[in-house]
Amino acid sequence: MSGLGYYPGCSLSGSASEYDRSLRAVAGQLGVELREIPEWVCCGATSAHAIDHNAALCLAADTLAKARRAGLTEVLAPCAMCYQRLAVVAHELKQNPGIATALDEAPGLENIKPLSVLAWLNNGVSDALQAKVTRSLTGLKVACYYGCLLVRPPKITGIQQVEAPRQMEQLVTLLGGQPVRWSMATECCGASFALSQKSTVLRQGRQIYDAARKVGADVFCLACPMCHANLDMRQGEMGIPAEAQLPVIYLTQLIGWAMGLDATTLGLDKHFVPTAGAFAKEKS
């Protein structure tokens, strides 16, 4: 088994378990061994960066120097926010070194690099992810739903397209599904001002959830326990009638199941809107 740095986050680690059991159990599959960063911290995702620019890269510059301790030169942070915190750390350090001596760090700390599940399943195992695929999801009409964080800004994620991504499309053809082509792929979910401005949430999802409906997604594809927490929990909230609601999916829960791995170990039964119609639609 080859090693990765593995940053589960604090969403991964609770509110979105499923997503981290079921990247695992793909990791697994892929024979990739994930070295879970030792005494990890929060990112300071929904907050520091608001509040206090410093504290903020302190709390990713954290991740970065344990990484290097333990001896690892990537860290895979799943939860879009986290990522874009880390990546936005390595790109300042890049630019200026000298930060991290501020932040009382041997120089260095800047090669650590920070990856998407996105970069890591396109650059890096997506030849030995085909191998593994034994279910088709031939049928399956997928919306790719990005959100802001895992393409935005290009300097900071190297992602040039950022408003007509592809990557994940191209993950899901790989598996035999269909990827849809929409409207709002990388439009915000609202994110967290489902606590502050719920009303606003609620109309971003309504319009994401009839973008998708009206090109005949059977569900979503994501990468972000946000994105995932404010289209999977609040559809009826939304307005939209439980018989209609569309089944809101991980990309590695997607993954793992065309690899033929059982919905419970990919915690696909952790869903508010139920995700088994979904996979009824398929057509072998």
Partner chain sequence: MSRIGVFICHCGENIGKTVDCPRVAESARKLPGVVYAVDYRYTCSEPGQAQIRDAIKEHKLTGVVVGACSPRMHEKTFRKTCAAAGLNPYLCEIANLREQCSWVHTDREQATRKAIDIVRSIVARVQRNTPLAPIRVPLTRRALVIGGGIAGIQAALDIADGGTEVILVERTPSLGGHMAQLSETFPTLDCSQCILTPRMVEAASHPNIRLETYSEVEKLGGYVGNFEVTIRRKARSIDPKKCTGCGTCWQKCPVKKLPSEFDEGLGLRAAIGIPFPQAVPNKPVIDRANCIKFKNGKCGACQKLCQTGAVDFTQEDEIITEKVGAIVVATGFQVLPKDQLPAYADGDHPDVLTGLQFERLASASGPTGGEIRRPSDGKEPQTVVFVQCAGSRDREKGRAYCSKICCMYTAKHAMLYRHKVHGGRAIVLCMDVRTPGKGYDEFYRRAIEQDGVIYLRSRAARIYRDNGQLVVQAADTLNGGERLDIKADLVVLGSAAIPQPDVRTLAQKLGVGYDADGWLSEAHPKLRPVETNTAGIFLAGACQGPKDIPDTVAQASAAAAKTLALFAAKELQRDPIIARVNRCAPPVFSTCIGCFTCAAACPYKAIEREEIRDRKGGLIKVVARVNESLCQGCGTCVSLCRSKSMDLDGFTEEEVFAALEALVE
Second form
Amino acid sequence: MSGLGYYPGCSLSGSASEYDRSLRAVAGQLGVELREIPEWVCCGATSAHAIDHNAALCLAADTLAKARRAGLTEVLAPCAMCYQRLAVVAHELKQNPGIATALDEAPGLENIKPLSVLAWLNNGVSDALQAKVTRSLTGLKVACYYGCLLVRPPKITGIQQVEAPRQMEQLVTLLGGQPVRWSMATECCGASFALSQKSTVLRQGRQIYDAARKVGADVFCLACPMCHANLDMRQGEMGIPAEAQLPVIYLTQLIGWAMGLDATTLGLDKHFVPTAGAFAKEKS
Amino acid sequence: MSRIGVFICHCGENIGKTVDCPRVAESARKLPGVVYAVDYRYTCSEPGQAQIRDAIKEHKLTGVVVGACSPRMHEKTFRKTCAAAGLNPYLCEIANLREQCSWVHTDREQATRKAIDIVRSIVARVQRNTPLAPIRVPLTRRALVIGGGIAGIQAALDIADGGTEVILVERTPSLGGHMAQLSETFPTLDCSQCILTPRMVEAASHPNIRLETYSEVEKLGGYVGNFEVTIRRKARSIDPKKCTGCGTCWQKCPVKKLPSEFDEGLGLRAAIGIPFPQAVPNKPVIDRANCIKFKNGKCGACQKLCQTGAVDFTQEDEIITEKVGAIVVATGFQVLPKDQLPAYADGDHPDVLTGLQFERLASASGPTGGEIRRPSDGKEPQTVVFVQCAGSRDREKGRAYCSKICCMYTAKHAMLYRHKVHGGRAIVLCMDVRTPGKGYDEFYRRAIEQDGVIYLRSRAARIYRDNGQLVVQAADTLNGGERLDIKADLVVLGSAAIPQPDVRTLAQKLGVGYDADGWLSEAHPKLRPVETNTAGIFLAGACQGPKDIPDTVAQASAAAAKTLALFAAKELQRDPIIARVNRCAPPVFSTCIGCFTCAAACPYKAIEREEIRDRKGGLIKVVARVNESLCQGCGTCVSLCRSKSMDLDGFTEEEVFAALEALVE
Amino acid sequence: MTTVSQTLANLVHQRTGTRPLDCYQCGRCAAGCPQNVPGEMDISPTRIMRLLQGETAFPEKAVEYARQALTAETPWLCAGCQACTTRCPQGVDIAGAMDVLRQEGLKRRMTATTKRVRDIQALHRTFLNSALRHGRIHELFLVIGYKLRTGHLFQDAALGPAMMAKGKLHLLPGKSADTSRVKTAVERLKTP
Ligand SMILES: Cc1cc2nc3c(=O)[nH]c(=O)nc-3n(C[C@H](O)[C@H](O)[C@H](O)COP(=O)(O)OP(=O)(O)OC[C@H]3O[C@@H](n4cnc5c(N)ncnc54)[C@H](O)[C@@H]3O)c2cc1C
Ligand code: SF4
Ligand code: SF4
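Write the structure block of the form predicted together with the partner chain for the protein whose form predicted alone appears above.
Once more the chain from above appears, this time first in line as the rest of the complex follows.
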């Protein structure tokens, strides 16, 4: 069993608990032992880097330090926001040794490698994953939604195909699903304004919904708790009638389903837009 | 005792600003062997050279040191000056005070001290220099032109008109290059085919030009005046002597749906055929990768139907070697493939066209007969967005350079579109429009003022498909950056010009330089724009950098003039910087022990075996000998020779060590 | 050490390693910015870059240009999505510059003062305080804290109970984590 550092972050410990549950279930199936970083702290999200440069650096660096202390070298951060913050700060640590010093940490913190859920699934375990697929998603048209932070900026994430990424599509195809080609895959949903600037969230959300709908998608697949919250909880507010709403499913839920795990284990019952319809269609 | 003269040049401010030239001259004057030293603002000017000539005569100089720019720049100049005053030119040496001193330092005191050291070192060297005589080499008066675009055609015609034989090698089945694909040409809008095809025919029928189409240069040996080139004639699968170009074969070939390279994938072609109707020569080629006969042995329709029995499936590549005296490289450019611009509709949308694709669409001989209809559904586009700098001036994800031709061809495209689709909207996204050429700015203004083309100062952030509708994300930077999302029926990219993808391989074969982007390097950006750093090899056209047709043709004629000038000499002279195996009195004859390590190492195969025999013909010993006409003076053998029997004229061990020892004083 | 006399452009250079001066005003950042639309940003990211260039180029107007950049709503309405930074052909980190403008605006007490900008600032403050105090964010407390700060007591009132019903919002705080090291480090970085 391989031990992989795990950084659930605040969302997965709260409103995005189904992401956490499904991810742990999938990891279990794959035989990957997730070792949660003891005493991890919040990544600071948008707010920290928006108003306090140093706090943004120290929060993420502290978590990396705690990972190192626990003997971890790679940290899986499923939340796109957490991932991006860890990656940015790991990058920053290379240039600015003062951060580690301020935390009374020995140098070398930058060697702790943050992993996005895409990097983990695509590079690390895709073969094992294929072997575990028991239920095909045949016929399910999936709009893979990356949002902004999973791939950008390329200098930090190391993803070359930043305009037309295909990692999520590859995984969905592997599960037997049918990824659609659509226009909003990497557009921002406005997540950081969920509470403070609702017009942004509703406008962006609606555009994302329309684009997916137009190309005939059955569901959204994503890997970011903020995107999930905006798209799953607000379709009604966006003026979309219940029967036209699209289920918003975490990548790990989709994988878990294909592995034959049941809906409750995966937290599929926790969504605002019901998910059962999508999976029913695929069964018939 | 030697009598050395030292001449320190200020090079305007280039050297004078960082190096105290009078002080350098003064310190040189005190060196042993130096009888004369001065500094001057521009030593390379006529008065500067006169100073050297006069000093040689007046002070009976036996050696000259010029402290100036790099020897690559003016060594020839100053050696000629010395020769004019009766001093053997190889007794003149350059102390590089510019590239190796003033340009790389800022501290005046330190730079001056370094300059003094450099001069001292070169003075010590010159004292050991021996007079040398240039080597005379014979010359083959015959030129090779590589690339049959407008550059290659023009260069070949000019050289041939000058009375010299030319071999014109083109790797595709026909002459023409990109110009053959163009619809109409800026700034006059004359039809490209109409001005090009007569030239193609002229080249093919010129008594001094031999065409080698569907051929490539495999290897190059030799040196200026005496190159030996190996050419691969690829198998056409057609006997050109028998073929009449009647066209039966390509009409009857059952494989008809291959994307045509000439039409940039917008039209179709058969597995046998000529690339376009006006091709020169008018002889088809079989595309073996797609021919059924070559795939599974069946078919053979063309062979059965050919009236003259010209089809030959068994033909093989042919390798020929030719001797030539000079080479013109005219291998042109490519445009950036759209899949390298993923932000623009994922780089694979049929209605997002490269600039070249639009040329085919607008061309009367193109797949739509010149009607503007979009590839996806054949409809006439009502809004066309032209996106300039597609891949150019983008140091992060594209090419940092400006492709130079796109501003003009985009204006042309927008204009042609407005001429053909009257109610249509033509919107050009640009940063700034660059029109440095005769009649160019007028042409661009005409697009706006007479033809109603709309120019929007913006770079496109992204182009996406919104359920079949193309949307171009733009912003009006002249209006505070207001966002404009433009719905387009067709998008035409001002695709960056890029070097031929395999140009580096060719450049290495020929021994010519290229820059970081892959454009072939000229010897000097201002003063030697058509020469390369390899003597006898010249550049023409877009292989050296993006160029329009007028510039291409001008450069091609310049390369032809250079070639003819080279051929005007009776024989060539070259610097006698060659290796030499020592000779001494019998019974030793030479300290060479005949191990031939040098022969194995010499990159030019210049080492021969020499048998030393006694009077009766009995073999005394075998030693190495250097073939003067092959040796390039690289010195590899000198450094490897175990018995220290090898030395390099002009760079003898004695000269080099004297220079070094003077430095460590 | 950052002082008020330092130009914003220099600060951007220090923090992001990229220079606003390199911007050639192509407009690509403005063209792809989701917030550069009517009703949102008041001036475009491209124009922000131009202001930072003006600040360096025309010292006699530097104060004015800096004020315009800092008091624009734009930095606060930036979503931090990095579309601009990702696409800038000149490699300028525009999103990073927006961070600098927000942070400097607060420091110099020179920001836009519209209602929505104050809301956004309030959320960021509530969030960061909470993160630094408890080590982790408890979403319910965050929402309550934000609403108390802004007085938006009834916005999204329907979502809360619905979220609780789905088990997405918990009444009791979850685990918190120790942040004493972080807080010390932040203080240390502040005083050079
Ligand atoms: C979309 C577009 C529109 C344009 N419109 C205009 C216009 O309106 N007016 C204008 O003045 N200019 C225009 N130009 C520019 C014009 O095309 C070029 O100036 C011209 O084609 C350059 O000619 P060339 O011979 O140097 O290169 P090319 O045309 O590229 O020809 C090079 C030739 O060399 C051959 N070759 C390459 N490598 C080898 C090799 N290793 N061995 C043998 N052969 C080789 C190629 O097959 C080709 O035939 C336009 C360019 C583009 C892209
Ligand atoms: S994309 Fe870059 S170069 Fe273009 S306007 Fe924005 S900051 Fe300037
Ligand atoms: S990071 Fe900010 S400025 Fe840049 S594109 Fe996104 S919202 Fe616009």
